[in-house]
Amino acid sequence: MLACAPYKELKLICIRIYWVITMKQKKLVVVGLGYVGLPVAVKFAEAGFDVVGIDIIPEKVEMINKGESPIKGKEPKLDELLKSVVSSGTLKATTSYEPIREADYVLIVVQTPFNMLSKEPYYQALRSAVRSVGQNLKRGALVIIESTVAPGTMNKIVIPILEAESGLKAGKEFLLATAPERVMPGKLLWNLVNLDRVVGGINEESTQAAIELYKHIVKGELYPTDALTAEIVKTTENAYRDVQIAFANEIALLCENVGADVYQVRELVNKSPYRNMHLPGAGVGGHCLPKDSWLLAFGARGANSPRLIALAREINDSMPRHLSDLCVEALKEAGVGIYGAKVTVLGIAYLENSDDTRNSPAFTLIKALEVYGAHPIVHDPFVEEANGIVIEKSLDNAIRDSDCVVLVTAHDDYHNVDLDHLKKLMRTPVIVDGRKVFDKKECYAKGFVFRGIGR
């Protein structure tokens, strides 16, 4: 049967057999041990690979080598799995790039932020990581970029740097693919294992080798494609979600104008077939959504400039400022001016039950409140410090003598707040809810002035 197969198909079958037989005997390096890289490293270590994780932060490396996760918040099974693979010796962390010299697989998982002023990707971390990998890359290795990048980045940046630094030819003397991550805080391991994934190589051998590698940790479908398509797919899926959230936010603002409840509107809209209106809220945060739309637009720039994508970003970016306006409005109703008011901000992480503060809408809200002359006090059960902002760890202390409580992040802790206790601690009973955590009718019944996004 194999003898009758076309040459191209036979070649791929032979590659697959080779990678399956030899894979677990080889070494794997993960560059970047953040919210994506650390879960990837522990899963491959659990699968039996000899894994070395590289990170530039010595404190993080030290924690990981002790079996302690630098990621806080509720991450099911991550702490236990990290301790297990570190104690078994299948995962080690270091700040040195030297382990790449013996690595057969190198996964690059560094952040790729976007410069909003220049409207260009901020690729310093990516360039530095790729350069260091190239300087240590051995012949025959497979390099995979998991970071989300603008379309064309593999061809225009990654390949030239790797070839220049290594002296090797991509696709011939080393293999190269991109497999953009699809994880999110709170579901890091679950998403990594169970979600479908797109894998795009610079040639068929690279694609097939990457797919065979990921089969050891991914239960979802692995869809092969080319590198450019994989780049576009990742940035497009996040741009699509960003547009959906912007639509929900715009309907929320319209509901405020006419005195309706957007959450009831959303529930009834979604009763109609093929409708899936998203939740509105205080704003969009995280590493991906606020910048992936711009990565897509940057990489695909040309005669047709994106209009809907840009407008969606503008709407979502405006929501935390709108939340600050609701604070002004609610305080005015309570007979208190915003200038000099103590405002308690509940949550600085961008996502509930996480410690991830990247691009959190809370930062924009805090700045807006300070511009108004208010004195914001921030509480978050999972964050100790963020961008120089001191986080009050005691919820009672954060609320005591406050004139307004404004909720940004729907941590579980805030769902259980006793309104009677809250009112006793506050100087002025005002609640502004950016995530539909508080019951509006109950707040009114307890004597609070209340405002909420879309309510």
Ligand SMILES: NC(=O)c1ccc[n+]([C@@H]2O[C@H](COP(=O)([O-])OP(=O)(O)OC[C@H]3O[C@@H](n4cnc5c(N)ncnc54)[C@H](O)[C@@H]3O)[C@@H](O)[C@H]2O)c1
Second form
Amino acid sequence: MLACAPYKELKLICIRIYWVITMKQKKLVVVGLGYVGLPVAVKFAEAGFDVVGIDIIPEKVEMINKGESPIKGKEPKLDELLKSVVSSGTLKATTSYEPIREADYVLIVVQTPFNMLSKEPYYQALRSAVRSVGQNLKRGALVIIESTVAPGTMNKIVIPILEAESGLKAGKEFLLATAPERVMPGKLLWNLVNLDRVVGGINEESTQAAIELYKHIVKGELYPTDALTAEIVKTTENAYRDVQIAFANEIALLCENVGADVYQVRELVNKSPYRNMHLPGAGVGGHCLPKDSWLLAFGARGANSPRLIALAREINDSMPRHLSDLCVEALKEAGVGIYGAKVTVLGIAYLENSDDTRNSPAFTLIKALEVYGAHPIVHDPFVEEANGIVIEKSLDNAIRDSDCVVLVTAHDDYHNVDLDHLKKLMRTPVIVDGRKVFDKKECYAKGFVFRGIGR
Ligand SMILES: NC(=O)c1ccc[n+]([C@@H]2O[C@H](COP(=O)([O-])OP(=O)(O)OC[C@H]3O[C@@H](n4cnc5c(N)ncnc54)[C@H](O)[C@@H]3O)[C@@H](O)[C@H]2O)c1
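Please supply the corresponding structure for the form predicted in complex with this ligand (the preceding block corresponds to the form predicted on its own).
Below is the entire complex, every chain and molecule, led by the chain shown above.
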């Protein structure tokens, strides 16, 4: 039997035997099985922990228990690893919080959006998850917040709820740390394992216990700090990136106005030491970047009012509307009005080769096109449905009789589009590129009207 088992399963069986012989197998619960929680649960299960994943969505739980990943983008190794740990019994999913009663480790990885109307974090999921954990917490367990939160959340929200619900004292009767994730769709497992990680406990013992835990799955450095610093580090990392992208977008707009190519400018700027100009584009999306700057600003409120990161948000948020203006301009050059034009939007996911549509700039673009009176048709190879928008699965159908193709997401499929074929199918040969997928010179040579962000 064993001799026939594939190498990976054999490795898992050996790890399990090791755990059983050397110590009682540690029980670990992951609360929230989304883009981050699922890979985390899978990696700890692979490392030999007895893992239970908890989620409030029954369909997701059902899929995971069948060994099927709810994440549909290109996610190297996740599908195989999930199948393997589910079939070996080291990972189970459930909607019940009961398994927390026996858990030695509880990792909370729920979504933490920001409410732009009230200008505060929308912590419904976090509060509810922390409450449920508190109600079932075992004395001596280690609780870790992996979700990205505003600085101060541990002290103001997590500790009070956990102590009130459990009747236990944080730092004495249970340990508590924050260890924000640095993963991103498309590289979930790779980032989780290989990137350095900051781990901040509410006391020394919590920090050390959390570091010992992550050593089982993280090959990168584990940097100890306190919980508040870890919260600031995570939100600052993303605010930094957002500001850098806004800077690149500003230079892109400048290049468009003066007739230069921002990509060439960027390449040459980055030849100068200590420069690392980011890529401009159609806008910034995803669950994290658009809200983490606001989480940081919210955490700092009263201390100061960050101006640069607010301006960066404004610039990045304006990019999809700028893309819609480029469509108007390009169509005009082709002799077609935007009103009534069929515009094909390539990509609704916010990131290439991902199915994640959260805060995608494509939504703002589609809305702007509709306001202009255009008829947007959306194509995406990885997304079935998004906010009620119908997704055309056939690229040819999406392009047929189109007056303008506007690219938002640089999915691999779009790099291979044959321009002759595209032109034959389209009613008006117009391309607007939000990501530098199409070659400008080639587009001109084939007879297209072309516009591109920063080109
Ligand atoms: N997506 C990323 O690339 C990424 C990267 C780094 C950090 N983060 C951070 O990680 C956190 C999670 O992000 P995500 O992208 O995995 O979100 P997600 O929406 O994909 O996953 C969250 C999961 O938690 C579940 N959930 C919500 N409330 C729950 C509750 N009370 N009990 C149990 N399950 C509950 C949801 O049903 C969902 O499946 C966020 O704070 C995010 O900012 C995300």
